[in-house]
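Just the one chain here, the form predicted alone, laid out as structure tokens.
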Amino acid sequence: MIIEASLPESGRLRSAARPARRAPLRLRIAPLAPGLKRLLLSWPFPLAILALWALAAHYEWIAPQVLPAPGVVAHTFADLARSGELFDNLKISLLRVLAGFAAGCAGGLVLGVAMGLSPVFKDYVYPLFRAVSQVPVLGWLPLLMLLLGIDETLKVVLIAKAALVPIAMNTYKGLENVPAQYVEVAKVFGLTRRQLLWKVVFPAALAPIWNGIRYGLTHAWLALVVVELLASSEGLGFMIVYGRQLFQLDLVLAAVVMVGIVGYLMDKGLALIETRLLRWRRVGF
């Protein structure tokens, strides 16, 4: 016997009219662009340092004569910018660093290419180059002051030396580490030595060479500040020394902020140029 269980007619109608259960609403947040994500992640730490600086100045954890408040430094920075004193000294510093960097870049590229392409030249020069590169800029200052005086030539030579070392080293390493397979394939296609250099070797070594140029500019900018701190009567480094002598720490910090801003912008400018020069590269994992 088959027993059929049936619902009442009204219950059957209510069951048929009941709407289907909807899936829970889920919010979908689009992932942030990598550049925006890096920008957002880079802000909390500087803002925390600025907040700590403001608190230390407000509650006088450190004497105001030693650590002026951020507002005082900003006011001094604005006054120096309005008077033109800040930009006049900045112009002098930029001209110095560009002259030294140009000389150091030219010398570093020539030296690096010569060591990278000529094993015999490398055997003669590389040990001495490594020894000289270990001496910091300040180590050469007393000797060069006796030979060159304290004029502009001294500053340009020291800045050029600071830029030359990383450029020459990265150029040499970049040429030395070009994969041998590239050279073998070029020889199979019958490329001449000149074509091999310009179409295979130099493009393959362009990334480390450009990294060396970026490091060279950074080292040149740091050397400029050091040289102006010790032997100069104008420039951003001189402003730092002048503010310290007068015990005007707001002037010192304003000049330091300008040094940091300009150095950051120069490095970012070279990074943008690098993305255009090396846009053909494949990005790794």
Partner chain sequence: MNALASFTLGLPARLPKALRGWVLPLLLLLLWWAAIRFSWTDSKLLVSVGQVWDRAVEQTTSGALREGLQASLWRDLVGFAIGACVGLLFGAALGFSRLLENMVGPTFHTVKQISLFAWVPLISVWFGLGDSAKVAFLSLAAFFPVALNTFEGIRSVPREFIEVAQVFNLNRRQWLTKVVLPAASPSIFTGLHLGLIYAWLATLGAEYLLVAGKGIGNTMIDGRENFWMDLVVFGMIVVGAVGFTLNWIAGVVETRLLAWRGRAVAQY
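Since we're looking at a predicted model, the values are computed, not measured. Residue numbers count along the first chain shown, from 1. By rigid core we mean the largest C-alpha set that fits within 1.5 Å across both forms. Compared with the form predicted together with the partner chain:
- With the core held fixed, the Cα of residue 61 is displaced between the two forms by 2 Å or more.
- Residue 52: CA moves 2 Å or more between the two forms after rigid-core fitting.
Instead of the form predicted alone shown above, give the structure for the form predicted together with the partner chain, please.
Next up is only this chain, free of partner chains and other molecules.
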């Protein structure tokens, strides 16, 4: 939305100021109708799939061990939720992600800021950082399993690594790409170094840094599921493996749905914060 001042740009622009205030209002009302339309259009497809699934299960086109009926899955989900099993495992998974992500986020920000602000530090650290990040989390897994065993430390370290790399990289790139023009503005107005950082540099780099944090959280969640699938006796990932071993696909699907819900909520939460944080930008993602 661009507020056009009426032409010619006269000394007093009070009249032009009014649309500026009215514009957000219009924005709030306008999308209602398309939103409703979108809502109506978006349901038939998943419902059709669900119906097909239910039919397939009902007429046993597919063996129930291979694809249990949606009703069964929902029932299992409800059972798991009622018994608390689902939420106990969810809690364990979330705590792991939280610990790993917090560590990775802190480390990534520190590393990224240091590399972004100091070319000398970057020269020393960046090549090693690049080399380490070339090996994916799953490449590190066997090594870390040997070194750390398969208990909590392994999970936290692995998740932290998964989060650290994108956060550090985006922070570094974001800071490095802060336009020199803005730094010059700060110089002209005699900003101190602290003001330069907090008023100019960090806001300018906020979008890429935030993007890194989003990727970091996504990766952390991905790493959690893998490590729980491979080496865990609790958590959502474990529920999936356990169900698979017992050939209880309803259990597997219920846990997968939960994994999806958490991933969805995390992404939406971050997107919400982002619109707040980066309100000054013309376009969202």
